[in-house]
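So this first bit is one chain, no partners, the form predicted on its own, shown in structure tokens.
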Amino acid sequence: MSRDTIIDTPARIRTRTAILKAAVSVLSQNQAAPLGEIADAAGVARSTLHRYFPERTDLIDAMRQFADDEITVATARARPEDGPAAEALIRLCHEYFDLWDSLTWLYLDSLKECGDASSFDDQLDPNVSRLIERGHLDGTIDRAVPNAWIQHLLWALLYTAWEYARLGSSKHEALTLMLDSLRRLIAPAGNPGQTFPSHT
């Protein structure tokens, strides 16, 4: 084995994860934040951060993979293919509630990548789109409400819930209000009182 080979020990994995979590948190609030601020948030020296990520671009690339992995895991936990689509969408929104930093940073990063050329449809998540389409077909999501409208309101509801919690509400209350609002939004016409199992 080469002396230059780096072995991912549990301690290294923990440190790397702490740096990535701190980076996502800091840069979701300020994309221009210096690496020193990220190191401070991670509780490591700046020299340590540079050992893991020599350049800012290395850190950004790793953050994209880290955030994508978090969303992939959250989506799998929501079991989007199980049961009625409306219930699956509620579960997915519940899982996304805990991913404020990752979702915000990925959104800001995508805007930077796409620039002004980004269209309304470019901002839609294909996995969520497929889930809403399935709900239109199985009748658990109102067919009169367009896919894009539901998806953009879903992100707006998530942002509102995060802000509500940040301003002093409990996370439980913010999550409950968000999911109740989503249930009312997607309920088929003539059945506004449909209920889904609680996930709060």
The other form holds:
There are 2 protein chains.
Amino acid sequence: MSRDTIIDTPARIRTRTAILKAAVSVLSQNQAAPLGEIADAAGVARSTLHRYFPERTDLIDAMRQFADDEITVATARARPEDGPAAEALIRLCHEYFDLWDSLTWLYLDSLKECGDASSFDDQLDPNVSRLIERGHLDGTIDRAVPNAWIQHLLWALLYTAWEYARLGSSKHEALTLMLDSLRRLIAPAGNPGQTFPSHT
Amino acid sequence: MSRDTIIDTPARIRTRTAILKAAVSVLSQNQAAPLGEIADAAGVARSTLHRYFPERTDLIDAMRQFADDEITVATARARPEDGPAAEALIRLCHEYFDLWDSLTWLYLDSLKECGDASSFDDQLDPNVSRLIERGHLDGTIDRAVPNAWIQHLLWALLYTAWEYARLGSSKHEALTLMLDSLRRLIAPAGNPGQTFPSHT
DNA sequence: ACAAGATGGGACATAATTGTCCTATAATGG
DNA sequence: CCATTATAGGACAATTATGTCCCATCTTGT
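Same protein, different form: I have the form predicted on its own, so give me the form predicted together with the DNA.
What follows is the entire complex, opening with the chain shown before.
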């Protein structure tokens, strides 16, 4: 009775997520991609896509939810509350590295609607903010580098690494360089931050 | 005889550049913006825009040229061959910081066409590459950080700073943070790179 | 003030994309 | 194996952006 119009049969769930994954993959590279392209990428007919998401905005909304869930899972996996904050931040970055499409799209998407009303920390993830704050307190992250700045840098580093990998470098090398750069950026003065030995 | 159809009268030059500037400004925020929006931003009628650039691609091509020229001028101003390479790189970054729209758009634009054929260093600016190489030689830039990686980071840092400023921070603070971050990223091991007494 | 040049603004045809609907076909599950 | 459910694929109208013309009006330089 709760939802008599649409029922989540296994088959429907499969195609639904197939569409969402394809949408993230396609739209992360071209925000204006036509729905037909997404349907093709998902291996379904355009009419099927429309049955699941009547309008484009319906799809977009579902994608936001989908990507948010992925981030939540990845964040939990990084155990942001354990150990020195700097190390936790590195773990987090490592986890996020695998969310290529979702994070890229989520960022592009966030840009379009904040035409005016975007407050400074609309972009900021409270979990990450808290982690960096902890780092400022336990001294593993330089207090001279503002919280928000670090968070912006973090997205930028991830994006840079993805681009670097996409253009031919190995994913491992890109990841290593990114984590090294992150260490440099947050290392407290006087402590070089141990730029490197620890691979992965 | 060379170009008997179009003559560069002062008035035409004015509106032409007005259109180009508006186009860069608008398209750097939304690649798919309709031409009417650009015309509005430029303060001309859509028909006028079409008279200067019959098709969308004509406008895009002219924009590339326009932005490239701006970069060339800014690069020259930074005197990339003078003094320690690390300092020159900072000067360059400082100059580029003022090219907000142009660099953002140029980057977005470059993404769309490199669907397949993008070699690794299609994105790289030979001037910047040369400068970083000089830094690797004169020891002011850490040799452990690859040239291409630094260059990718440079664009990412610029973009981060622009976003940071756009979201409410002062341009000066964003610039300061960015240059400090750049110093950290390229500082040779053992030399903290003088990462900033000056707060804000 | 006059003539050449440039612009604004509207009318129109043309694509391209979107959203809706219908039917035959395939798959799924009991 | 059969009934139910889901899908592919195409037809269609509505919407939107693009490209082309035309003419009245405004600028510019002389």
